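Below sits a lone chain in structure tokens, taken as the form predicted on its own.
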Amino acid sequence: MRQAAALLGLALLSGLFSGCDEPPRLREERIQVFGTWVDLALWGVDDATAARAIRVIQGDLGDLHTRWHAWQPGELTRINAALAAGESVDVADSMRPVLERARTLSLRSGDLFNPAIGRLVALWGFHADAPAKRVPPPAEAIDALVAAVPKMGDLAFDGSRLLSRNPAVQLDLGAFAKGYGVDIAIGRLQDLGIRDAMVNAGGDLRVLGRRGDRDWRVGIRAPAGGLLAAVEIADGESVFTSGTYERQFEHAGTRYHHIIDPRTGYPARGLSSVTVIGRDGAEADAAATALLVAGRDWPRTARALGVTAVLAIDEQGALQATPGMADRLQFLDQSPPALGIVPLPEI
């Protein structure tokens, strides 16, 4: 599953409130799913409710990880096998809204967020949880897959059955699954009556309510490491990042990262990271990937996706932000970096 969002490392900046004479307090738990750590921060919750929340979310996300994994036996691999064979396939009721949402977001992004390029991801070897040392794939193999133009628009439902007009489509929900999973976890917490919480999946997160008497405060990590800035996140907001600097390899002096541009078949160029603040985890997750793939044309893609709070850092380290993001950034360095303000274009 996609690891890029962990790379801007949105981390809690504050220490824990502790002491039995100082309730309410922050309770934290960590589970491993989606190929990363998922941290739950629950404010003002009793032990029994906290234990139940952790148990329910671990079960939910573990089930999603199994069913949505593109490379291990499960629902998605069954679907992919049928599509590759040119056959229609029955899709579980729980999977259909996921695929329909991914299709809608892909179309809105101009196919820059494209979960249909699983074959390209595998060709580059980025499907492995712990990829071995490798070299770039042959150019002719890349070109052949790009020429096939696999996209989410090739998919259609006939009742409960899914079919594809393009056998080159192979679904990989890695650039979307964490956002969808975080949204599900937040919904579960609400069902349990929890009003103040954070679900942080390897740096990609969504919050409920507040952390005591203030909004949740998280840090944005610089591509080169260390904290760059902090932002305060209000009830229901999500923060997602797509970055190029965790899953990568170097060959003959060139660095290749895992975020593939479906237009070229090669790793996206122009930006090192994109951070998005939004109201919906799945949408913010997909948008962060689409904007990074868009490169220097990211403002146009942000407008198409309805994203208004964006921080983009290019390969030379220059920072650009929309007005909606610039107003929220709190740089931690006494000498803050230059920040270009980029209004979103009219479309």
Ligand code: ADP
Contents of the next structure:
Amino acid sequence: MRQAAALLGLALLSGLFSGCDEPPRLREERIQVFGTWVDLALWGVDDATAARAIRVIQGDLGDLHTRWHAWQPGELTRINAALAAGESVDVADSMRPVLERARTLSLRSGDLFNPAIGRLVALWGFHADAPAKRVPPPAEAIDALVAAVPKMGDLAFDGSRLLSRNPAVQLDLGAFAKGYGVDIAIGRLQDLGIRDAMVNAGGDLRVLGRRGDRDWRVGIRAPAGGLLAAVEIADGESVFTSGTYERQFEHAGTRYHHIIDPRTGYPARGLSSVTVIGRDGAEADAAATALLVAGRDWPRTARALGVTAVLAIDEQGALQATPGMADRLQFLDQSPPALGIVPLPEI
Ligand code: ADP
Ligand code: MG
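Other form of same protein, the form predicted in complex with the ligand, not the form predicted on its own:
Then the entire complex follows, led off by the chain already shown.
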């Protein structure tokens, strides 16, 4: 749910815009949702089906954006107000699986991906379209929220009613909403009988099938800008990146970014970006955030989440990848950067 400016990153690589001398079989459509652009690439789809897909997906994602917004009044702010007051709250049928999925991923990540820390994110001033607060919050306020240990495991359902055992829980689905939304869009395309497509929300994406006679191919952005490498993505897979550069401010010579380590209450340290190839968007989105928070210890968290294809770039710009990612990276530069290969630890 970030601004378009933060999402210029990953460009689709060659071929997508070509094909002038053959009957056009790739349709590219752009819709504006989530406060950003979502690009749909549809292979071999007729006009009427494409128009229907766009309409349905625009409706779904627009709806999700309003209902899940972390600070503009909607379903999530209503739920948060009740949880903060220690009251149980009625939750729409469609919201329950979302919270349950978020809870499962949070637990598996050791609560490094922790959508219950909305208060911390707000305290740091990131619940605003353009962060107004340019100074870090007082240490006591941060420490108090960390000591309250809000986590997804504090939530319990009683029928359709949701209750938190911990009034410090404030839901912020920002680290996972885009992944969940991309999954919904992919599901809609499947319902319409579309077999070959890509849904790309500013570089975070998932594909179906193939692009004609080859796999979909996408670029991975370098933190400093530009493209670092390309990867081919198989049917159903997703690629999500979490980067500290997406939203940040600087104060007294220190940069403070929007991905908060729930253990310290401060912006996560150690890595500047993590790219994950996952089975679905929700998993890859949550995992990219969790690994960014894990910092140098990311391989253990990747193992716990069952994610095998990871590229991590540390604060000094050094690249590390799991074998499952390294095998797939196609560097674009003639002299590719040094890449440390990091096997995932045994459990
Ligand atoms: P990006 O794609 O911008 O790198 P992420 O998917 O990592 O973003 O999501 C970051 C957003 O998630 C933050 O803006 C905030 O709303 C929320 N958030 C921050 N820290 C955490 C965390 N540890 N766990 C879950 N959500 C977080
Ligand atoms: Mg994420």
